[in-house]
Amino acid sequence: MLAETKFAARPLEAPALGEPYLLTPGPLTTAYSVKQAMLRDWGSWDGDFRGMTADMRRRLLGLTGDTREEFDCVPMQGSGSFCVEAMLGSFVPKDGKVLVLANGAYGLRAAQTMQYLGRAYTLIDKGDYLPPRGDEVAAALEADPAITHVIAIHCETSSGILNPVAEIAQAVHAKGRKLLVDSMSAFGAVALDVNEIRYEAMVSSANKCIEGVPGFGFIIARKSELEAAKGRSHSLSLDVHAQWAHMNKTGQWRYTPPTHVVAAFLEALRQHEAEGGVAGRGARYTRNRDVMVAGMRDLGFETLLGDRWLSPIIVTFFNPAHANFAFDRFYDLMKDKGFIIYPGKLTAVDSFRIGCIGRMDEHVMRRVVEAAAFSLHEMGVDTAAPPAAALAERAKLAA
C-alpha cells in the first residue's frame, strides 16, 4: 500500500527553462549549452564546417578504442532507422543472408528492413523477457552455412534489456561470420570496445547517450568492410560507401547535412569527454536507474525484467492492476509535474517505460519517483502492484 506520508505534499521543482524532462530513449533532455550551439548558421561547404565534421568523426572513433586505425566513422543524415537500413543495405551482399537476433521491436524492425531490401534472413525471436545467447547463435550458424552476417541489438529499448553483445560476438567470430551491431541506445554509455568485442560495423544516433539532438546517425565500420561495400547499396541516399568516399575526398557530406545538429553534437561530445567518456556517462546512467527502480519498487511497481538484464538506458514497468489506473491519465499527471515518460511497446502485457538517459542525475530521478507517488494518489490508486497474470507470465517465460 502507498503511504500518503511517504512524500511531502509540496509542489515539485520545475525543470530547467520550464521544459519537462524527457524520460525516453531519445530524443532526450539536453544541456543548455547544446541548445545554444544551434544558434549559429553554418555553410555546409565551408571549411569551418568541414573541420567540424572531421573533428566529430575523430572523436567518435576515439570512443571505440580503435588504436590501429582499422575503422572509420561515416555520419548519415536521418534517424537511427535510416542508419540501420544503410548498414544492412551496404554491408550485406545481395546474395548474403542475415541472422536477425530479436527480443523486442527493434530486432523485429531489422527483420522488416531485410524484407524491404529483398535479402535473405532468418530470425531468432526471444520475445520480450530474455536475450539471445551465444550458444543459440552458434547453433543457428552451425545449422545454416548460408548465413553470412548476424545483426544484434545492443540495448533493446522496447523492454529495456541489455543484450550480451560480447558473448554473441564471440560466437559469431568463432563460426567465421560477421557481426553488425545496432547500438543506437547504448553507444556512448555502454562499452563497445573493438579490442574486446569483435564486430564489423555498428550504428548509433546523435540523440541518444551522447546527448545531442535528432538529425543524423553514424556508422562506424572496418575500413575493409567499407571498401567492400562499393556498389552494394539498394539506395542512392543510404549508400554508406558513397558517403564515406565522398567525405574522405572532399570533407563534405554528399547531400545537405544537418549543420545545426552537428554543431550541437560537437558540444555534446565535449561534455561527454569532460564527464569521463563512456565510463563516466555509463556510471551516471546506472545511478539514475538504480535510484529510480528502487523508488518505484517501493511504490509497488514491478519491472518487466529481473535485475540481471536491466539496462542503464530505459526500464519497463508493468501497469498497475488497480481499476483506477489508466496510463493516459498517469502520463498527463506526470507531464504536469515536469516528466514525459514513454508508453510501453510490448505485445503480451500492458506496460510503460522510464528512461534513465539525458541531462539529469539521481536527484532528478528521486523527483520522478515523487511525481509517480503524487500521480497515483491523484488517481485514487493505492497500490501499484501489477496483475497477477503478468507476474505469472514473466515467471513462466523467464524460467
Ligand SMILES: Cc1ncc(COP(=O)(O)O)c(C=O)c1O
Second form
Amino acid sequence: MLAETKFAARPLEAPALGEPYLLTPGPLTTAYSVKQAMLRDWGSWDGDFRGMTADMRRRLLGLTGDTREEFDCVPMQGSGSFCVEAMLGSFVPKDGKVLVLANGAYGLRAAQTMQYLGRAYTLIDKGDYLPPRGDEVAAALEADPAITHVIAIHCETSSGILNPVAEIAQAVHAKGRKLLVDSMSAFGAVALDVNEIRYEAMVSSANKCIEGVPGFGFIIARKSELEAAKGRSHSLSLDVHAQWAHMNKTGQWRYTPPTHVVAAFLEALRQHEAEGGVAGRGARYTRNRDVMVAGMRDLGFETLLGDRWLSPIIVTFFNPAHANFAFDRFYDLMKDKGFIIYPGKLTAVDSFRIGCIGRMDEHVMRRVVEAAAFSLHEMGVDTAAPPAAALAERAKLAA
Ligand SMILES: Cc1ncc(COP(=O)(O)O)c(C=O)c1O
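Output block for the form predicted together with this ligand, input the form predicted alone:
Everything in the complex follows now, all chains and molecules, and the chain you saw is the first one.
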C-alpha cells in the first residue's frame, strides 16, 4: 500500500508496440515506417542505392536554404563524433588553430579531438551550461591572430542549452575567421540557414532531429572549403574531401555504406518534409518541450535553464532534494511506465534530462508528466523541489 502523496495519479497503459518511448537525444523513437524501410537489402554499388544517396544529399542541402549552390553534403559512416573528427581533421589546416567554445561535454569532446589530431587549439570553457557570447569570442579572436577557425556547439546536448550561434557567427565573420558548427542535436529542428548564419561547415547525424536510426552522419560545407580540404585529413577513412570527391565521381560511398540506415533515413526525410521541414519539426518539438516543462514545473521540478536558453531538444531538471528521491529508482519507475529518460551530465549538481525529440507529440508529453507524478508517489516523494544549492547554481546564469 503506497503512502498518500499529492502525486497520486493513475498508472499508465503501455505505449504502442510495447516499446518504451526514448526521451533521449538519439537514438530516439522512430516512426514505424522508418523501421519498416529497413526490411530489404540494397547493393551498395547498385544504381538504386546510388540514387538514394543522391536524393538524401539533395534533401539535406535543401534544409540549409543554399539556393546559390555554394554548399555540398558529404555523408560519412560512423556516429556523430566520427563526423566531428572528420570535419576538424579535414577543414582545419595542419598549421591552423581552433578556438573551441565549450559549455558542456560535446564542446570538451571537440577540444579532445583537437588533442588527438595534434593540431593547435585554445579553449573558452564556460563550465556546465553558461553560453559563450559573441563579445567574448570577438575578444578572443582579437587577442590571438593565430586562430583560424572557431567551433561552436549549436545545442549543447549535455545541458540542453541552445547556444547563440547567430551572434557567434557574426563575431567570427567580422574578424575574418571561419566557423565550424556541431549542430548534431539541433539540425533539422532549429534553423541553420546559410543565408542567415555565416558558417563554413556543419555536422549532424542520422539519429537526431531528422528521426532516422544511428549509423552515419553528414557534413555540409562550402564547396570552396571542400576543395581546400584535399590532402589535409589525418585519417584515411575520415577524409571528407576524399569521400566527397569519390561520391561526386561515382555516386558511391568510399567504403561499405550503412545501406539500411540510409533507406530508413530517406523515409525519415520524407516525413520531415511532410511535417513542414525545419519549421514544422521545430514547432512540434517546441510544443513537446512547452507541455512537458509546464507539467514538470507544476509538479515542483525546476529546470536548470531559464526559458531564454531552453532548447526544444532536451531539458535538464534538478533532482528533487527529498530524501526518498533516487535517480536510479525514478528511472526504473519511468521505464516501467514506458518512458526511458536520461541521466544528467552536470558536474556541480545532480540532475536528469528529458528529451523532446523523436516520434512523439504533446499527448505523449502529458503522459510523461503523469508518469513522473506517479513515480514520485511510488517513491514516497511529496515535493520535487531541488536543493537550495541547485538554485544558487542556477542564479549564476541569471547574473
Ligand atoms: C552536440 C553533440 N555533438 C556530438 C555528439 C556525439 O555524437 P555521437 O554520440 O553520435 O558520437 C552528440 C551526441 O549526442 C551531440 O549531442
